[in-house]
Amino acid sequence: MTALVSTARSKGRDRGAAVRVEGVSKRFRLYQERNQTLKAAMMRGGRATYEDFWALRDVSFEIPTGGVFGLIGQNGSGKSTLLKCMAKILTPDEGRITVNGKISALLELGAGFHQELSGRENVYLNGSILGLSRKEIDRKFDEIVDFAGLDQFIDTPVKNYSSGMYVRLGFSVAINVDPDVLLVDEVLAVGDEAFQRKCDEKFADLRDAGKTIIVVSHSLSTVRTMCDEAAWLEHGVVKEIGVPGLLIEKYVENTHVERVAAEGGGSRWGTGQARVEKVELLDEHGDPVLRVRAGAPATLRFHYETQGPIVKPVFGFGIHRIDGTHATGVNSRETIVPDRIEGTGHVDFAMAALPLVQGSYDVTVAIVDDSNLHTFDYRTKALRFDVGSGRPREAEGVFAIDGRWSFES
């Protein structure tokens, strides 16, 4: 996989730079006290108090033509500001950005829509904002509507659209501008599953056509899968540029913050006759941790307390990635169902090798009776933990499938 990425990246460089960012800095003013009235202005001598905030500071890099380039970093690191500077929505205070070719930005889908106009009228309005002539929109109109899947509603005012329909139409207009450089800011997951597949195919078509795509996303798996190269921004400064897999690993290690399971972070319901009072993740030494490596031994421990004897209880848990993806669900019914429990104790689920890939996960836990008709306790987000890179190192998706490769010629 790494060899393929390196080849794609070197081919992009052979075609020259699509975007060149040279010493770019962007400053905003943060006002402590504004002059809201004439009296306030006169008392302060006409001056409002503020301080300068540098969202970007001396940012420089080149993006090769035909590649997919990612920008990662925490909130406030300057990713979206940099994208808006590339799109000429914002002007840098220092430095310059050179873009070779036509540029289109998927920043705020449907930002140019007028609520009282129909979908048809908004296609022409939004298309003109993105730089298309009327003849170009005429030529692309059927393709835009078909891509959005809104043939039946295209003459309905967009104020009556659902949020999904609204976003799909905005995305369809922007994606069909046929740009040389496409800027994408956190809008990759739009619409339902069928529309998402169409979006993925469209991005693949653009990439195959030699277009340059620049992606800002908090979904590290998206950046790892899509991008040939990525830049890590921190407090407006480029911390590092490199191959996505290795860069993301460094980023996650650097930004990891030890967590405690917050009471009330999720929902809870049940009769309360038995309750899971605490959930722990134990490492191979039996010590409670909030971070383990993929493929390492780990144990989930559930501490319970009952109000009286509970006959044949069944413990179960589910693990979800924090984007909501259901990773797995397991219960003790097929392995061990004690005749009864009473008072306090704990139940362990031991894993010889944690099969989850790098990321953050939430644990939901439940105690039910053997017939599954009575729920004593059901608690979501009882624990959040992180999985760091481990074995296999470059796994993607949810599960880290370990195994052995062999080759025979």
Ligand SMILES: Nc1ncnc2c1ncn2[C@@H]1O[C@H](COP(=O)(O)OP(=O)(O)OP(=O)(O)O)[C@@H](O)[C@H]1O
Given for the second form:
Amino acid sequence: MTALVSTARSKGRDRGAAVRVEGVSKRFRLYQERNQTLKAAMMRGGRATYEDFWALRDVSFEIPTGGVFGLIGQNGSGKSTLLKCMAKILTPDEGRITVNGKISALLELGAGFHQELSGRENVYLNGSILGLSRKEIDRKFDEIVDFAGLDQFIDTPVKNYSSGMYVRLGFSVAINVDPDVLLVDEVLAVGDEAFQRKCDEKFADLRDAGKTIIVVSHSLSTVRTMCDEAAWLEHGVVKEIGVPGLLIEKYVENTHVERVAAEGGGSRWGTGQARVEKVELLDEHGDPVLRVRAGAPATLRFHYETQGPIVKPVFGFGIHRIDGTHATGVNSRETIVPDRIEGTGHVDFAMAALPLVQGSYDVTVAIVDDSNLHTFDYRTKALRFDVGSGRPREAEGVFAIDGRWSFES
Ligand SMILES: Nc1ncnc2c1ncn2[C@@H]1O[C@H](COP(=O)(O)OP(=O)(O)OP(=O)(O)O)[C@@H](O)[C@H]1O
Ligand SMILES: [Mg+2]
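Since the structure above is the form predicted alone, I would like to see how the form predicted in complex with the ligand looks, so please show that one next.
Everything in the complex follows now, all chains and molecules, and the chain you saw is the first one.
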């Protein structure tokens, strides 16, 4: 939920940096009291046992004043913890953080909102937490409500708000206090298209005014297009800092193996009379790979095995981006349907230029009969592969549109 935080203008020594993180470590204690016998507890003298867990370890870097800075990293890598330390919701166990100017934050959904109070009352409550006087809030109130697009609902208790409405109100308050440094954790994806565009405009305004925005996002394309610079966190340590394009490329490459091992399991159903035992992605040399470049030649190979003869099988596959977006799906019905197959073999789908943009994708595969009455095998997440940057070098969305630019003046 939306946490709004502000600290007074800090007397930052360093004019160049908006935020300076110096040797910051943050520890959480994980208590292990459950499933302990009374005797064991008494033996310990009533003290709880715990394990230290370092969510951040000796993190140092500077975020320059002006522009948009991104934080990327896998779940649990410490991104939110770092933002909370910057916002002073958490105190580091070691090191320190200096923020130059007034900081405002939009953190997890809903924190900072009082459930029983109306949107109006929450604007006043949050505004005052952010250091605005009642008069100042009066002055900004209409703009805040207008930006959030919640006129109709402003007197409704926020407990009845949708998550999108929460974010809109939280974001609207957070930016309308005129922060020098704005922290945004992931929440933007919750708003609808129109609201996202308004946020983008607001970010552009803040940026033009020389303010600093720090965003955490799992959307690598958002980070690539929005940010001037980004840091990659891994297990509480800064792995690398750099321009988003290159950083993301390394990040995607580096995190593949670990991810597949961690997630793996898709689902599977069907009669089993024919099965796709393995899906491979082949590069232009015909070698199996887990990563290809956008726009490079690639082939999907489906190895099958049947129990007895299968008449007129149809092979199909779908590709989903790992956030679940269905990128594409095709089948072989209108092209090749063999009269029958038996035993083992493989079916290839060759692409002269892989039309997907940089990112990670899952392949779903199916074998059905020609009438579509029988599903022999249906396997989701049969293969996960990564697409690295290639041609076009900069592309957004899901697929790389093929076309030719021309110019006439
Ligand atoms: N209050 C807490 N008590 C104990 N452990 C915590 C607490 N807050 C965070 N952690 C742990 O610290 C680690 C970092 O968490 P954090 O929320 O910063 O990760 P994140 O990078 O934001 O992940 P995500 O992408 O899932 O949002 C995780 O292992 C998390 O379980
Ligand atoms: Mg987080």
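In this text, rigid core is short for the largest set of C-alphas that superpose within 1.5 Å between two forms. Fair warning: this is a prediction, and the values are worked out from it, not measured in the lab. Numbering follows the first chain given and starts at 1.
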Query raised in the report: Honestly, after the rigid core fit, is H235 moving at least 2 Å at Cα between these two forms?
Result: no
Requested in this report: Take the rigid core as the frame of reference and indicate whether the C-alpha of E280 shifts by 2 Å or more between these two forms.
Outcome: yes
Query raised in the report: Taking the rigid core as the reference frame, is the Cα of I63 displaced by 2 Å or more between these two forms?
Result: no
